[in-house]
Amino acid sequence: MFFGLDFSVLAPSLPFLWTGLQYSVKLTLIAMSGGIVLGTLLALARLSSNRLLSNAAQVYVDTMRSIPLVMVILWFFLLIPLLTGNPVGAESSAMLTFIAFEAAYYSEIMRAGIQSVSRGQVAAGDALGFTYRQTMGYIVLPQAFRNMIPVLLTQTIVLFQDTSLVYIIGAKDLLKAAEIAGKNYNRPIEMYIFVAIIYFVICFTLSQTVKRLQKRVAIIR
């Protein structure tokens, strides 16, 4: 007992919390992968000479970045079934939401990374007879990814923290698991403290990894 707290309830709750943590990590990895792919396409669209394509991508990015994530989560969860006529589970809705939302942020990171690559690299691709797609795929994007790895990982840390918001639609993430376990054992404070420690340890460890990567990237440059 510590100030009236009873942490003995954590042991029987660990399997349930572990399931929630697995979903949070899964959601983070899927949203990161999908967000980077879609974000890269958006970044290329924004840098395109096609004004229609560039403006459409800019509207999408600006719109997503101007709306609170919790509202986007609710919109996807409530509107998709109305538009499609089919119910969408909380987990599937959360994945679609995070990919669409995070793509706007990854897009800006990738756009900055692409613009950080010297124009001479593009000229070299032209001199070799590469098409625009080949120049981007073989020369520009690999360098942009290398330059942006620390920033991409930093955004992923924020993404992992944001996954806790999916509890509002009933998705069984780590926070939702803690809430349910807290109600089952009538010990919500202990559960929330434990989950906060888990978030801190994971995010702090990843932050230290990002710092080491930043030093390596700086040395390569």
Contents of the next structure:
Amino acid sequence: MFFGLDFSVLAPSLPFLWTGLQYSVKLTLIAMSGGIVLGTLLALARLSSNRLLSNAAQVYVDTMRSIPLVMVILWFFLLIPLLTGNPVGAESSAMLTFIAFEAAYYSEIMRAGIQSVSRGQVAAGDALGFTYRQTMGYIVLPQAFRNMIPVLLTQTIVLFQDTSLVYIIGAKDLLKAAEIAGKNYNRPIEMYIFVAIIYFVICFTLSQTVKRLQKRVAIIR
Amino acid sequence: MIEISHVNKHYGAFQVLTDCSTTVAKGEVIVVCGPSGSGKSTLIKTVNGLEPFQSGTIMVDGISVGAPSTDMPKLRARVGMVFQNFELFPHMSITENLTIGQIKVLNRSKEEAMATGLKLLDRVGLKAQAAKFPGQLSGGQQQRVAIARALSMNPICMLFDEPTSALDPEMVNEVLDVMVELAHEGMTMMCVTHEMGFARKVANRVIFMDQGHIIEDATKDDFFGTPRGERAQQFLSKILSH
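Now that we've seen the form predicted alone, could you pull up the form predicted in complex with its partner chain?
Everything in the complex follows now, all chains and molecules, and the chain you saw is the first one.
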């Protein structure tokens, strides 16, 4: 015990916190995969010669990037039931929100990635008789993705931290679990310190991994 | 085989190609030369539609390039192209580079594509490099693989866009040797190049371009004997003087 803190309440809460962490990780992984897929489509739309498509993608990306995430989470939670007529749980609502929101950020990364592939590569694909889809699918996107892996992972680390915001709609992520456990044992400070350490350890380890990866990518290129 | 007639191309007010017309008959080897910025690379890229043009027509094997009704990927698959910077796919091995077009565009089986690919790789003298990646090969080797990749599609003609310009001098000949061999086998070829030795050896005709115009379009002997225009004479004296 120090400063009157009692960390002995952590042990019985661990299973509960573990469930919260699992949800946070699951949300991160789903938002990452969904966000990268949707983001890549947005990037292709943005780079398309079709003005309408390109403008629509730009409006979407700019809008998402101009609104605080916390409001998007809240609005999706309130709007989806109104639009669909069915109430959705906080957990599912958070997943949809994060895919939609992160797609805007991933799309900017993928756009830079696509533009990092030289025009000569596109010409070579076209010259072989590939269609637009084939040139993109076999030649441009694999290289764009490979070039952008470190940046995509860095964005994912930010995403993992941002998932803690879902506590405002009551989704039971790691932070929400800590809040509940803290109230149960009347020891909120200890709980918040503990989850802060968990977030730090996970994010710090991941960002160190990204740094190493970045060096390797630089060597390969 | 290739008929270019009255082709004009401009970027805004800047005219890149002005009223260019020429033909390449089956089995002919045409060398296109001219100072940089003369439009020669642009001209060769209009032949398979990599560069669009505003007016005029280009027919390849009777099919109109860039016409709305033309299936461009299908046409391009029949026209081989070799680029200045090789443009092998860096994320694929040499064999994957040689087979992907055959498999995805020509719908050949993997085994068939592999057999064709390896045969062509052997032909350009690089059978031992099959498992490597483009980044592990020298420039000259990469360009020979690029030629093999184009040939893997069984093209009806080949376009070469300054194939030796990005190479170190000692690697130029290994690429030219492959091209000469190809010419001797009767491949229809249109080559943008400054290699006048190559032109002397295998070209049927030489086209000289300047500022977007085709200024000379002459048989090899006429071109090297007495190029009529002053511009062509100056150009030749500059590149042949040493």
